[in-house]
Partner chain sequence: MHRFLIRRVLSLIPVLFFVSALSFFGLELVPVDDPIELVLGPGAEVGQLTDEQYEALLKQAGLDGPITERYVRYLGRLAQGDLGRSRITRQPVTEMFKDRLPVTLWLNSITFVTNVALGVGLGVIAGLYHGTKIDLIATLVAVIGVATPGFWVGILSIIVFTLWLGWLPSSGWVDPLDDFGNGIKHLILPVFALGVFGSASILRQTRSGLIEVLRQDYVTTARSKGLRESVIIRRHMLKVALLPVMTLLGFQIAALLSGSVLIERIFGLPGIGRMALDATQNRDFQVVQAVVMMSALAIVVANLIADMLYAWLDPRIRYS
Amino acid sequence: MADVAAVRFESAAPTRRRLDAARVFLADPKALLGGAVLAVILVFAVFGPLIAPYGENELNPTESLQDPSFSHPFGTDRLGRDIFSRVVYGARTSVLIGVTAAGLAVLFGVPLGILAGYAGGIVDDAIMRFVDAWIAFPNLILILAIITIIGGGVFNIMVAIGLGAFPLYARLIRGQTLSLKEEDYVTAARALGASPGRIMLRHILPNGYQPVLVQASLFTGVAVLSEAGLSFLGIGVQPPTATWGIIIADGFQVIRQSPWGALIPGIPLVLFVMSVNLLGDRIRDLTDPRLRGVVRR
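In the form predicted alone, what is the structure of this chain alone?
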């Protein structure tokens, strides 16, 4: 019986630790607000087809430019499409682009930064000069050039935005690596014969990922804003696919006749960026050793 109780206690311990971590994370009211807003947006993004009362591109020309009403909570656009339904469908695409672009930026930048910081010498110089040259190009022009080369489409927009931001993560993790590779536990692992790859993956990355995680959470909102800006200019995701940027661009064409189509779709965009920034600030507070004992736990 004692053995069974011990097994039950051990199996419950990870769950208890996760609950405690969630409680600490959400102890800050701003993080709680950001988490709640983000959770609602994610629900709309995941279950959009079940929530939206109309199809993504369901046309009804006889009801074009309708004001918000019970049947159309956000009104209709110039083609008679329900704006609320398009905002719900657009949440999936916009959030997917933001999260994936941030992930790709990390995927491209982190390996380069760790390799440069750990190897040093000519390898470090070559990688960082390449990163510096990449940063020298204005981000918008760089993204436009990448889109011109690889074409449009949702996936290509993700790649373009991610490639435009990867140098930031390379610089962040390189700085962490330069510090961590001098730590005693890394020296001990090297003395025991651990390979450079194992040291970078098992010792440096787990101890140096915190600033990368914070920046990735913040960049997710920036990536969504970048997609919205590109779509607004007509060089991002192309219609009839619904994204928040495309919906705003459609509404802007008739903003004098019906301002709802341009103003209302901007609300979830602002809320999403606000929520990920609040959560990113909380992650920074909890992972920055300089703030330990200062933040609310």
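Only the largest set of C-alpha atoms that superpose within 1.5 Å between the two forms is called the rigid core. Residue numbers count along the first chain shown, from 1. Quick caveat: nothing in here was measured; it's all calculated off a predicted structure. First, how it differs from the form predicted together with its partner chain.
- Met158 shows a C-alpha shift below 2 Å between the two forms [criterion: core-superposed Cα displacement of 2 Å].
- With a cut-off of 2 Å and the rigid core superposed, Ser71 has a Cα displacement that falls short of the cut-off between the two forms.
- Once the rigid core is used as the reference frame, the Cα position of Val186 differs between the two forms by 2 Å or more.
May I ask for the structure of the form predicted together with its partner chain now, the form predicted alone having been displayed?
Single chain only below; no partners, no other molecules.
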């Protein structure tokens, strides 16, 4: 069965494991599909301006609300802008926001988590109760509140989404820290007089980051969904910037005259999240400690 095969691979030496991991990784058809789709979307995101036939905000009022045609594969919106081009440009903004938000969540959560795990005692308790409280706020409502405070705009959206999500990473890294801090090399470092900061940075973090990385990658999908929802609600990214959520929102306004704007951007959105999920699931399966042997390094 596949599990046995994975276990066999894991018990090999580290460097060989990485190479084999790549093969195993790609050998799974779901992961392969996910990887392919994600690659396509990333290509659009990176090379968007070269691919898009029209500008992101190229108004053309005489061609308002047209059906898909040869010159406009996805039709046009109310201002006559080419929806296909806007979706392509939207890829870069949406993906950028998703990735950055995930990064920020890690940035906020990891220091807190390591601190809590390493310090232990009342510091740990306090931080964890704080994190519990943070989790208690429903995500979108929390983000709305954060935006009420810090205002909208692209950067603030990323911060808000990231802030909403940091608890998971705090908890993950704390869990890792708790088990890692009993390891021999940590005890040794402490005996040699290394400062707690150095220990956390040099020893614990490099060894404990994997689950965080996995979860953060998975989170990119969620973050892009959050951003889409927020821009659909008219919060955050300024028009005329195109994000998938904004194109959907514009389309929703004129839905009775033309459904394309509301309909189309959902597809790359779903594809993006799905491929991120498939890949992330695969990575998680591979790095799941339950499938490994006892040997960690």
